[in-house]
Each structure stands twice: as C-alpha cells, then as structure tokens.
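Only one chain comes next, encoded as structure tokens, the form predicted on its own.
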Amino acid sequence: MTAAVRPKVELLSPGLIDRILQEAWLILEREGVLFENAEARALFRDAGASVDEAGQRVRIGRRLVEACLSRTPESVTLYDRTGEESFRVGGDDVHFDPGSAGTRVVDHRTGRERPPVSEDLVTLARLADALPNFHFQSTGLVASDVPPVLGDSWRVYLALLYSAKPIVTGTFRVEGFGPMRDMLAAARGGPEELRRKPLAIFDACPSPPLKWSHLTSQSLIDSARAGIPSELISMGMTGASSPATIAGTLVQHVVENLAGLVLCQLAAPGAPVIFGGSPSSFDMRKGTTPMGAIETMMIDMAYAQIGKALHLPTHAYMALSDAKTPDAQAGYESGIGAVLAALAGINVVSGPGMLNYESAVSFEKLVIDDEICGMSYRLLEGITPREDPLAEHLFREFKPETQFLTLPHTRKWYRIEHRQSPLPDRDTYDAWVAAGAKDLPERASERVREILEGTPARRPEAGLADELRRIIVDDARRSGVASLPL
C-alpha cells in the first residue's frame, strides 16, 4: 500500500545555502568570533586556532569547523526521568515544548501580567506534563520569590519534582550549572546514566554580532563535558544586533552558532550539539523584537534548513506571540508559527504558552497551544492510503439511502482519521449559546482547573524527593538563601 507523504516546506535553494556557508567560514577565519571566557580561549588556542588574548578574538579555519562538525552527532535522543520513554531529536522529527524563563505571568482573572512565583513554576511543570503534545516540558519561568542566585537550581528542581518529561533548560550563572547537572544526575541514577540518557537539554545564546559571553561559553565548556546536550542560541535582530537583510542575518547565524559547536566539540570531542536560535525581525518603529512576525518564522525555517544540512539537529522559538493576551493575535501568530515549524521539520520547537516577545507565560494559551501542536502532528501524518481499495467497494450496489454513518467503515476509520479535541467549539451556535456562550480563553481556562484538580502530578519516588531536596538545600545554604517558599 503507498505510503503517506509527508508535507514539507524549504525556503532556501542549494545555492543559497552554500553561499550562506561560503561567507560563513570566511568570517569565522579571517573576522573571527568574540570569547570572554579564557578557558574557552585555551581550548581554541591548543586545537590550533588563532587567538588575539588582548582582544578575546578567536579566528577559527574551516578545516577545524569541519572537523568538528564531523564529531558532532546527527540525532540526540532524550529519556524522561524514569530512563523508559525516549525522544529522538533528529532528522525531521518534531518536539514542542513550553517556551522558557519568562519573567511575567498573564494572570487569566485580570487579564494583566504579574511576576511569577514558586507556585507558578508548579503549575506550569504540571500542565506541560499533562498536556499530551508537548513532548518536553521546560523551565519556562523565573520565580520572583527566590533570589536569582538560587533560580538556576530550583527552577529545574520544581521542574524534576512535579513532571517526567524531558527539560529544556539553561543557566544565567555559572555557579548554578553545577547543582543543576547534580539534580539531573541523582534523577538518572549518577553521571554516568545521565550522559548516557540524557534528560536535558541545556540552552546558551551567544551575545550578538560576533560574542560569546563568559557564562554561556563555560555552560557550553560544562554540558559539553557531561553529556548534556547544548542548544545553540542565536539571535540576532535584523538591522539592530545583525543585518537587515534575511540572507545576512543567516550568516551570522551560522558564524555564532559554529563558533559555539567547535567550543563543545574541544570540550568533549563528540559532544551533543543542537544548531538553534531566537533570532528576531526587529521593529524599527516600536523598538521590539516580534517573534510572531512572518520574517521572524522565515528566518528561522531557513537556518533550520542549514542546520539539516550540516547534518545537525535543530531548534527554533516558534508557535508563540507578541499579543498581550491569548486573542486572536495570539491564535494567528501561534498557529502559523506551529504549522511552519512542524514543515520545517525542526526538531525542538519552543514557544507554546509564550506571549509578549517571549516574556510572559499564559496557562491559557499554553492550553490552547496544546491543541495547536497537536493539528500540526496530524497535518505531518499527511493522507494515509487506509484501506485498497480506497473507496470503490463502498459504491457497489449505491443507492440513493445509502448512509456512511451506519457503515461498518467508518465505525473503522473515523477515529483514526480525525482528531478529537474538547477545546474547540464545534457547537452549533445555539448550543454554544445554551453552553454559557464562552470563548476560547475562557474555555482554557476551565480546562487548566481541570487539568490541575483531577490529573495527579508525576512525583518522583520518595528516595530520589529526598535526594533532590538535599541538593537544592546545600545549594541555598552555599548561596546564602534562609529559607525556600516550597
């Protein structure tokens, strides 16, 4: 029986993408790339490479990106915290997950943003764990009731606590890598069960044009070194921190994002690598950076279509929106942004939840997300041959009562066929009416308190509560932290 197609979409010729990384290598050696980090420094100096100490300045060759490259693996695949269920993050499989560390939460009964809290952290790892098409949940939040030098280590112990999925996560100090990796260990069983399955993947973005900071060199220096995947993020912003121009913004895309893969691959020859980003179409009349804009999405298509050819896995913030609240804005730009992704094939797409330019979370749209991810899997399974012949035995003897409700066929087929979901409204519009007349968010809402009040969160075993209680402890007691709000 003939197979389905799977519906795809690429934005860049071959030729254009060579000329992408025609120009590439010739920045990387002869512009070069900015790194603070001097242990970073000494690993580019030793391979070869020529370093300017005086002005951080590391010019890579081709030769040595190329080699790294080789060393890169093509797919990783990522376990939940049982070690059972696994993910593959590679050629054009697609994983949804929450977008990560907002600093707002759009509070659904004021419809105003407030800063998060410990609960919120709660919250969020609760639904994404419940909601069946995100596939990762992600430390998306920053607790405002803990002090930023403990929220590194306890947003991935709520995280690790209260959902079994996979993590996309990243650190904002350096100090806080390492009970970070601790937490994930004891979740494993030890350092190496979790290099071996990993549980994690952990974000850095280099600082546009051209740098990579102290602290995101050393979490790449430091994931790399044990077995944590490292999801490259670049994000330029067309006409402000890169180019104005798509093709040029890509190009330094492609700079930064190699730059930062040779520094795993010296750090731990073989390392995990994920070519990524959250690069934006900058507005010149509001000063923002839309993630929602249609150009935002194109450039992240195409460098993910440079990243499939450098045989990586890839990554993009997509499915989320600039809007204020989950309105129409929100629906818009979420679901062009999902589907277009799915398209693209990009292995690990972040956003869902996210509103005002990837700073605030709605529990809402996370919900409503959910349903978005979920059309686009099935728009990926494409039109599957069921059943040969296809249809024509269905007409034999056809008369004019014939009913397709009551055939033993579509008894067959049709949940197969067709999704099902309780969020949209397929009502007629008087049952809508007598159903209390609610629109989308209000229908969101409703499911997140049901979700919350009749889905038990996935708590670990009582050893392993305990061992990551004593971890987060030593860690606010070292940082100076009295007490914790949970």
Given for the second form:
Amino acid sequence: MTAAVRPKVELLSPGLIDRILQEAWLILEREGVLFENAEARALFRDAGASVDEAGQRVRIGRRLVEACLSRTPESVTLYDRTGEESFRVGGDDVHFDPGSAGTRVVDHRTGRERPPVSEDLVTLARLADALPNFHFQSTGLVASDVPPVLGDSWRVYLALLYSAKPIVTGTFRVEGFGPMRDMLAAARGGPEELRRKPLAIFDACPSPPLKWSHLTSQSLIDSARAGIPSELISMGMTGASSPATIAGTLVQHVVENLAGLVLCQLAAPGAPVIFGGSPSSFDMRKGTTPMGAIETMMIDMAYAQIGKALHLPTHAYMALSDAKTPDAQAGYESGIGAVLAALAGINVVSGPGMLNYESAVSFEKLVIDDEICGMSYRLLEGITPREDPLAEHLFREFKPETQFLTLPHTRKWYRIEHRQSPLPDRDTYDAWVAAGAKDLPERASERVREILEGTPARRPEAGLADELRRIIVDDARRSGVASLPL
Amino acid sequence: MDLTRFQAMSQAVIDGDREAAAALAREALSRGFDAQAAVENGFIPGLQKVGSLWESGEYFLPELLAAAEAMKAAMAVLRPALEAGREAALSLGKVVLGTIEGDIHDIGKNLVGALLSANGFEVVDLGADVKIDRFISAAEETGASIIGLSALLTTTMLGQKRLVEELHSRGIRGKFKVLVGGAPVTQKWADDIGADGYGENALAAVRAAKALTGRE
Ligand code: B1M
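Now the other one: the form predicted together with its partner chain, given that the block above is the form predicted on its own.
After this comes the whole thing, all chains and molecules, with the earlier chain placed first.
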C-alpha cells in the first residue's frame, strides 16, 4: 500500500531563493551587521571576520557563513520535563505552541484586556499542558504582580511547575539567563543532561534593520554554550523597519538570521539553532503590525522555505490574530495562519491564543486555536489509501438499500479517518437553541473551566519543586525583590 | 512672491519632495522674499492639504512622513531668517522625545515624532535607550515644554514613573508637561504615575500635546 502524500505549499521558486541568498551574501560581506555586544564582536574577530570596533560593525564573508551553516544541526529534539516524550524539530514536522510574552490577558468575565498576574500564568501553563494539540508550552504572559526585573525567570518557574511540556521562552535581561538555565538544568538533573535532552527554546530577536542588540547577542552566546536551542526571530516590518516589498524583506531576514546563526556557531560549534521569525506587514494607516495579514504569512512561509533550503529547523509566529476578542476575525486569521504554517512545514509555530498583534492572550482563543491546530495536523496526514481495494469490495453486493452506517468497514475506519471535534457547533439548529444558543467563545469558556476544574496540573515531584523554589528565591533576592506572589 | 511660487511650495510639501522644498526656500531667501510669507502662504497650506488628504483616506503614513520631512527641510532653511518672536508664534512648542533606557523599540516613537512635527511642534528626538537624566537635561537646555516618553516593555514603563518622580525631587515638576505612550502604557498607568498626557497612538499623542500646550 502506498503512503499518503503530505500536502505542501511553497511560495518561492529555486531561482528566487538563489537571488535572495546572493543578495544576502553580498550584504553580510559588504555592509555587515551591527553587534552591540563586545564579546560577540571578539568571537567574530577571532574567526577572521572584519570587525569595525568603533562602529560595532561586523562584516561576515560567505565562506564563514557556509562553514557555520554546515556545523548547525539539521534538526533538534526537545524532550518534555519527564524526559520521556520527545519532539523532533526538523524536516517537515510541525509543532504548535501558544504565542509568547503577552503583556495583557483578555479577562473572560469582562471580555476586556487587563494586566496579567501570576495566577494567569499558571492558568496558561495548565491549559497548554492539557490541550492536546500544543506540543510545547510557551511563557506566553508577563506577570504584572512581580517586579519587571524578575519577569523572565518567573515565567519559566511557573511553566516548569504547572506543565510538563517543553517550553518556548526567552530572556528580558542578561542576568535572566543564569537562573532560567539553572531551573531547566534542575528539572533535567544537570547541565549535561539538559544539553543532551533540551527542555526549552530561547527566542532572540535581532533589531531591524541589520542589528543584534547587547541583550539578544548575549542570549545567543549563553544559549549556544549551554546547548539550549536558540530561535532566531528576525522581525522586519515591511516599509517601516525593512523593505516594503516581500522579497526585499526576505533578503533582510536572511541577513539578520544568518548573522545570528554564525554567532551561535562561533560561541559553540554545533549549537542548535532554529531559523525563525516574527516579521509583519505594516499598516500604513494605523501604524500597527498586523500578524493576521496575508502578506505577513507569506513572508513567514517564504523565509521558512529558505531555512529549509539551508537545511535548518524553522519557526514562525503564525496562527494568531490582531482582533481584540475571540471573534470571527480571530478565527479566520488564526485558522488561515495555522493551515498555511502547516502546509509550509514550519517546525515550531508560535501564536495560538494571541490577540491584539503580539500583545494579549485569551484563554478562550487558546482552546479554539487548539482545535484549529488539530485540524491542521490532520490535514498534514493527508489521504491514506487505507485498504486495497479502496472501496470496490464494498460495492460487490451493492443494493439500493445499502447502509454504510452498519458496515464493519465503517466501524473499523471512522475513528481513524475522522477527528472527533466537540468544540465546533455541529448541532441541528433546534438542538443548538435548546442547548442555550451558545456561540464559540462561550463554549470555549466552558471548556477552559472544565479543564481547570477537571484536569489536575502535571506538577513536578516535591524535590524538584523545592529546588526550583530555591533558584527563583535566590534570583529574587539578588534582584532586590522582597516577596513573591505565589 | 507670486502665487505660483507659493503653490510650488505647497506642492513640494504635498509631494513630500525634500529637495524641492529646500530649493524653493533657498530661492525665496536669495531673492530677498519674506521668509514669514513663504512659511505661512507657501509651506503651511501644503501641510494643511496633506492633513486633509490623510483625513479623507487618500494619504497613508509614508506620504504623511514624507510631507513632514519636506516641511522640516524648508524650515531648516527659513528658520534663521524668521524674526525670533515670529518663529515662536509659528511653533506649537518644543517636545523632547525618546524611548526610555533599556528599550530600543523606536518605530512608534518615530511616528509620534513625525506627526508632532507635521503638526507644528518642534521635536528634539533623543532616540532610543535614553537615560532619565538625559531627558531632563535636554528639556532644560532646549527650553522644551513637553517631555515625551515612549516605552514598549513592561520593564521600561517604570522609567516613565521614575522620570515624573525625578522631576518632583528636583523641584521642577511644574516646568514640563509629561506625555507618555507605548504599547503596554494605558490611560490608567498615565494617571497612576501622574503624567500629564497619554496617547494611545500617534494621532492621539498629537491631540494630547496640543491640549497640553493649550493650542487645541
Ligand atoms: C510620548 O508620547 C507617546 C505617545 C504615544 C506613543 C508613544 C509615546 N510611543 C508609542 N506610542 C503610541 O503611538 C505609536 C504609533 O501609533 C504606537 O507605538 P507602537 O510602538 O506601539 O507601535 C509601532 C508603530 C509598531 N509596533 C512596534 O514597533 C512594536 C512591535 C513589536 C512586535 C516589537 C518589535 C517590532 C520589536 N521588538 Co519587541 N516588539 C514587541 C511588539 C509587539 C507589539 N504588538 O507591540 C514587544 C513590545 N517586544 C517584546 C519583547 C519581549 C522584546 N522585543 C525586543 C526587540 C524587538 C525588536 C528590536 C526586534 C523590534 C523593535 C524594532 C524597533 N526598531 O523598534 C526585545 C527587547 C529589546 C529591548 N531591550 O528593547 C525583546 C525583549 C525580545 C527579545 N528577547 O529579544 C514584547 C514585550 C513584552 C514585555 N515584557 O514588555 C512585545 C510585546 C512582543 C511580545 N509579545 O513578545 C503607540 O504605542
């Protein structure tokens, strides 16, 4: 029997990929990229790149980039907190995770945004843990009830306490890296074990155009040395911080990400790196960065295709929306984004649950998006010829009254071939009215409550919880934070 | 100066043509024309037209910013020739603007700056990652009436609070109006920290600045 064809969409011709790369080589070598971080510049200088210390500019020849590319693993395998379940980030595998670092949460009682508190981070971790179509969790909210100096490590602490899934996260300050790494290593049983079985991905964003800040360069260096995969998040905004054309923005995207990749490899040869991004189109009236615009998704799909051509694992911010409530716009933008990301074979897709550009998380939307992600995975499985013959044998004794509902063939296959989806409304009109005429956000809200009341959090064992507590309390003390909310 | 020359000045602003705007300004001066008239009858009507093209949905941000740039280029040439009192009358006031220390997000701040200057404010842009102290010293040195603080991170938002406190502790709170904005910033935050104005977006920032200077 033949296997299913995996559906796939590519936007760039090989010729266009080549032109983009040619221009990227030229810019890397001629104009170079700014690195604010002195240690990063020293690494480049030692590797023979031309470094202008005063201007903080690093010019990187194609040979060095290619040598670094050849050292970068084609795939990374993440393991959950238990170390048992593994996820390959590479090939055309797709893993969805909630979007990151929201500064607002949509309060389901009022439907309005408010600053998130630590309890919301716990809720997010628990939901991400329980919802089956998120392979990873993310530190998707920034708690307003802890002082900002502790913002980054506090998120990882709560993530490790309330979910066992691998974590997509990132630093907000250089000092944040140490405690974050220590907590991950503690969960794994040591730094070497963490290196062998990565538990988290650290996002780091260059500053468009053509610059890596002090903080994010340090994150790349530190992560590479600890064996923690870095996700390179170039984020041009067409016509604002990158060229207005899609192909032009792709050139800048490749330059920024490759400069970051070289730094990772210089810091630690063989370091795991993911070719990611969060670019966007730019709304020339509102001055906003629509993540749900089709052009945004086209840029994502295209740079991921280039990442694949360079034999790298890939990532994108897709399956999110600019709407302010989980409404129809939220549904279509997230739905289109998720399906396109899946069809593009993007390995890590961050975004579900997010509204209002990248700034707010709605738990209802998270539940809805989980359904969208489930549909996307199913689409990727494609159409499998389950039996041979396919159906001819079912028609051998065909009579007008033949009923498929009673055939053993139906019972054998319907569960395998079709997803069961309790969330979407598939009632008759009368049954829908009888059940309270609830719309999707209402049903999603009920599902949130069901999970929180019915699915216990996968907490770590007491010894680890104590160790994590010790690390975060220590970090708090060093950062001058006197008390913690949880 | 004749009507067609004034029209050409307007048109240079409407087209966002920096070179043309500066060239027309230089030409006016070299021929001994009145700088004041060039501004009031030439360049400002262009800016007003741009405003209405924006309102009607014809113009988008790139056209708006290009027009602001053209206006700036013309003013750079004409300013020295304007009588001191007259110059002040043309300006709605000086705004010292920047993104707070530790924060490199500057696109929103740039938009705010461009729209403020397009609307007649004189903007002293300190850039991104700016220390609290620098805001205050720049405001004192330039005689600005407004300090505008942009913050995109929850961490750097606190800098807005610190600036207000710093003004208090130096006993100069009354000297400057403080305008705040940035994605995580809300009206409530602005009220809580005792800022004078808040802009949810760049146009709101202009409205707030006008209200603060009593020009609305
Ligand atoms: C004076 O009076 C006023 C009045 C009104 C004012 C005003 C001042 N200033 C602004 N306004 C208002 O008017 C403007 C025009 O309408 C508006 O300005 P805005 O700036 O809001 O709008 C702009 C026109 C368009 N919007 C933007 O330019 C910001 C978009 C998002 C996606 C964003 C971008 C682009 C970037 N980022 Co950053 N970034 C995000 C942003 C998410 C978001 N949706 O806000 C946010 C703010 N970033 C975040 C993060 C975490 C980070 N970023 C970082 C870096 C970057 C880039 C450099 C890559 C890039 C900025 C490029 C640049 N040159 O500015 C890092 C920090 C670097 C640093 N030290 O500052 C880094 C820490 C990521 C990392 N680990 O590398 C998040 C903040 C979370 C938090 N805890 O606060 C974030 C919400 C995204 C997310 N969900 O993760 C209004 O706010």
